[in-house]
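Below, in structure tokens: the form predicted alone, a single chain.
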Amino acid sequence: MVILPDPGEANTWCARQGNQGLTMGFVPTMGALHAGHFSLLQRAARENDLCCASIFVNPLQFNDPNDLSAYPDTLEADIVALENHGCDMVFRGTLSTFFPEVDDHEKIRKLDPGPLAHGLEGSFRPGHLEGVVTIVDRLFRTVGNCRAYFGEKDYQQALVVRDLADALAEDNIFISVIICPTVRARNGLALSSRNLRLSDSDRNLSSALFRALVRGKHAWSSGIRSKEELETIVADCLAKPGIRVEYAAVRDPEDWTSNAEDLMAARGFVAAYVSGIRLIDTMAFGSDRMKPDSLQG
């Protein structure tokens, strides 16, 4: 596996492979890799001639400095894991190497993530999705034409990234955004790098996020179509000591900004804190044309 220290060298490497007619799968990460990342890497390697990944903890997308400072650093183990899961090249970088045109990081112009960023993460993590699209734009420009693999758990982020990929086509950079199903622990907890900070008892408690979404899915299957009623069912299931709920929301994935009370399609979203660690999860309640694998930029 090729290990490159900055995006400039990665761009040269990727361009060389593209010039030889090889297809590229790309998995952007912030390190602290887990089985969810590995599933993305394995699929990227299986569906393309080559697979590359990035490791960069992006300060632009952290609205909480404490969250940034607490983010796990497992670089040596990550490098070994990448090679073991089919990665051909991994690159890193700094804000200075990703944005060489800016001499002051405070002057980096964040991109507008668009209307799909309204609500949910866009409301509760101000600046987060702006930071995501700003760095993903640079990552996509580094790798060039590719299939890029993201996890379903960060669903709203995936929608925003899909729109970014559509916009990059105007610059003759063609990215297919492929969303892969959430990988879960045995108790249903969605895998996340932040889970490394959970105690065993916290992990057990955190499985309530999954159970709440399952309860919402069952309610949908029973015929309930009221957005308010579905959100109440999900929220009530999360009302447990030790869990601080940030949001329990239901949206129509086919009409993201709709304010309709009765839904034609539904997906549940939850965000909550357990022992100060923020966790998110999502689940399709019924037929969902925006389900994993269908978000193609």
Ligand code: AMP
Given for the second form:
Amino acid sequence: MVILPDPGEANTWCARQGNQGLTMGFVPTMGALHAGHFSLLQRAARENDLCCASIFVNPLQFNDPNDLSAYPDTLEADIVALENHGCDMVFRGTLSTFFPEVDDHEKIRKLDPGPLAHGLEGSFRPGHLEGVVTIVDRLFRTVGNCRAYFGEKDYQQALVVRDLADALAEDNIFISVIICPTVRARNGLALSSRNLRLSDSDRNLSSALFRALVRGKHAWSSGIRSKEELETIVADCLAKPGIRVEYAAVRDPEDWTSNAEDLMAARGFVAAYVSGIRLIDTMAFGSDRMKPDSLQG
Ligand code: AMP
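Next up, the form predicted in complex with this ligand in place of the form predicted alone?
Now the complete complex, all chains and molecules, led by this one.
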């Protein structure tokens, strides 16, 4: 596996592979890798001639400085794991190497994540999705034409990134955004780098996010279509001592900004704090007409 310290070298490496007609799979990460990341990587390796990953903890997407400073760093183990999961190249970078045109990070021009950033993460983490698209734009320009693999857990992020990929086609950069299923612990808790900061009892408690979504899914299966009723069912299931709920929302994944009282299709979204750690999760309630794979651009 080739390890490259900055995006310039990565761009040269990727362009060389592309010129030889090889297809590229790309998995952007912030490190502290776990089985969720590896599932993306394995799929990228399977569906492409080559696959690469990035490890960059992007300061632009952290609206909470404490969250950024506490973000786990397991770089050495990550490099070994990437190699073991079929990665051909990994690159890193700094704000200065990703944005060489500015001499001061405050001057980095943030991109607009568009209408899909309204609500949920867009409301509760101001500036987060702006920071995500701003760095993913640079990551995509670094790698060039590729299939890029994202996790369903960060569903709204993946939708926003898909819009970004569509816009990049105007610059002749062609990216297919592929959304892959959430990998979970045995108790249902969605794997996340932040779980490293949870105690065993916190992890048990945190599985309530998954159980609340399952409860919502059962309610949908039993015929309930009222958005408000579904949200109340999910929220009630999440209301437990030790869990500070930020949102328990149900949306039509195909009609993101809909205000309809009854939903045609539904996906549940939850965000909550356990011992100060922010966790999110999501689940399709019905047979999502927009299956994750159909999001390929
Ligand atoms: P992160 O390192 O948290 O920025 O995540 C990098 C990518 O891995 C994102 O596309 C995430 O959605 C994805 N990811 C994170 N956790 C999981 C999981 N449990 N299952 C599948 N994909 C995941």
